[in-house]
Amino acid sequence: MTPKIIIDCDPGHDDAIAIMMAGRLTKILGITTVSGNAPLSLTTENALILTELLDLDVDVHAGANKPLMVAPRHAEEAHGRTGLDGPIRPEIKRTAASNDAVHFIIETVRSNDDVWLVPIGPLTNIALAVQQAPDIVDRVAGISIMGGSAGAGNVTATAEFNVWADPHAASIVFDAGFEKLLMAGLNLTHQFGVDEQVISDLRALGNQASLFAADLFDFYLAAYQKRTLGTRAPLHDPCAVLAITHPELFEFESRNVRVETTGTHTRGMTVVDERSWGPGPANCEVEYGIDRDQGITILLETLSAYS
């Protein structure tokens, strides 16, 4: 059965690829946007660019323009000023269906069975939805998050960007009691990297979606290599989609995960209890391994379908 999902995102190069893949692997009920990799106006525009470019019959709903309690911060060093630097930005005719992503999330979950929430940006919209409508926690099929880490961070030594950008929202979501909460953290997503070979393979596909993706990766890979010693740029957000559509690619472990909201050096850290004795009750399926080569094959096959 094709999963039904709501993508909550802050496009973002890797968000864009996640949307491309979800457009062929899932039934997207809606896309909601949040301030994160870029300000809300740009993340919403970027989502609209993608739905128009891919000819997806999916509405975009703008959401939170700032975190719950901390000042907004963006990721220009990774994604550029617009959040999707690299390709020529096309003119778009579409506009957002609403400016109330939280209401859309609540009503869509209440009116559809077995919806997956797929947040791949800061968790502000999801936290607000949980606060306003706690019943949705028990109604969803599950929630598949790209965020956190069972190891090192990226924006700080201990914190991954999406959780760090709104730690209070992340804490609400991790503590909400979702029966199925899947976490694709940096420890996992750094295993799923793109390189020059992937870019070449995308260009060889030759369709509008694959060429746009290749242009995205030209910028994204160069920006990553400039900031780090890595040769492959981690493709974070598609992992949250693949964890639903192709769980056999992953190694999962049940863990208790909490979010640090106030630590001087650890704000935004996902504290993953990996003790073999006396840990708290598991609230999360943490992803530890992925079949990278098979995942890239699925990526290329999916984008080829847009031709």
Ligand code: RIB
Contents of the next structure:
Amino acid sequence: MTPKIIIDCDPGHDDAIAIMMAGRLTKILGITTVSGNAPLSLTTENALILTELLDLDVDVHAGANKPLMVAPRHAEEAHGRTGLDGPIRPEIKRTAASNDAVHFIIETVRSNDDVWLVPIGPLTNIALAVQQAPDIVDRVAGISIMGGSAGAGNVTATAEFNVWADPHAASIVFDAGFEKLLMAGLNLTHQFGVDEQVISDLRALGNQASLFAADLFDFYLAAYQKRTLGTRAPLHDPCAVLAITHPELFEFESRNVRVETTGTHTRGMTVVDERSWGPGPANCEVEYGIDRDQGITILLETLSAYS
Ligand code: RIB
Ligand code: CA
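Let's see the other form, the form predicted in complex with the named molecule, since the form predicted on its own is already up.
Let's see the whole complex now, leading with the same chain.
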């Protein structure tokens, strides 16, 4: 059965690809936006650009414009000033359906069975929703997060951007007691990279979505190579969608994961307990492996479905 999802995001180049894939692989009940890669006004505008470009009949609800406790931080070095640098920025007609993403998340989960939450930005909206309506934790089918890492960080040696940007929110979410919490951390997403060949294949598809994605990747790959000299740029956020739609691509391990909120050198670190005798029950299915080539094949097949 086609999964019903709410995407909570901060578009964001890789968020954009996640939305493109979810637009064909899932039933998107709504998109909520959060401050992250760019300020909320831009992540919301970017989400509207994407739903209009893809002709998705999906509302966008703006959410938190700052983290729960720490100062807002953005990622211009990876996504540019607009958060979606690269393609020519289209004029859009659409506007946000509301400025209350948290209310939308709560009401949608309460009025629909088997909804997946798919947060692929800082977890501020999800944490606020859980605090205001703890009942949604047991109502959802699950939550599939892009965030954290069972290895090195990216913003710091130990912390990944989404968790680092709002560690208090991430701690609330990881401790909330979700029965099915899937974690696509950097240790996984760095195995799912885009390169010049993928960009060329997207251009060959020749539809509006694939050409926009190719323009996004031209910027995203160049920005990544400038910073890291890597040949492939990690496609982080689509992993959170694929973990629901194509779980067979992944290797999962049950782990206990907690979030460090105050460490001098470790703020925002997801502390993944690798000890087999570790205390406490596992609260998370951590993704350790992905079939990258099959995932790229599914990416191209999915984007070819757009007119
Ligand atoms: O660390 C990668 C994550 O941070 C991705 O979700 C990317 O879009 C940024 O939000
Ligand atoms: Ca993101």
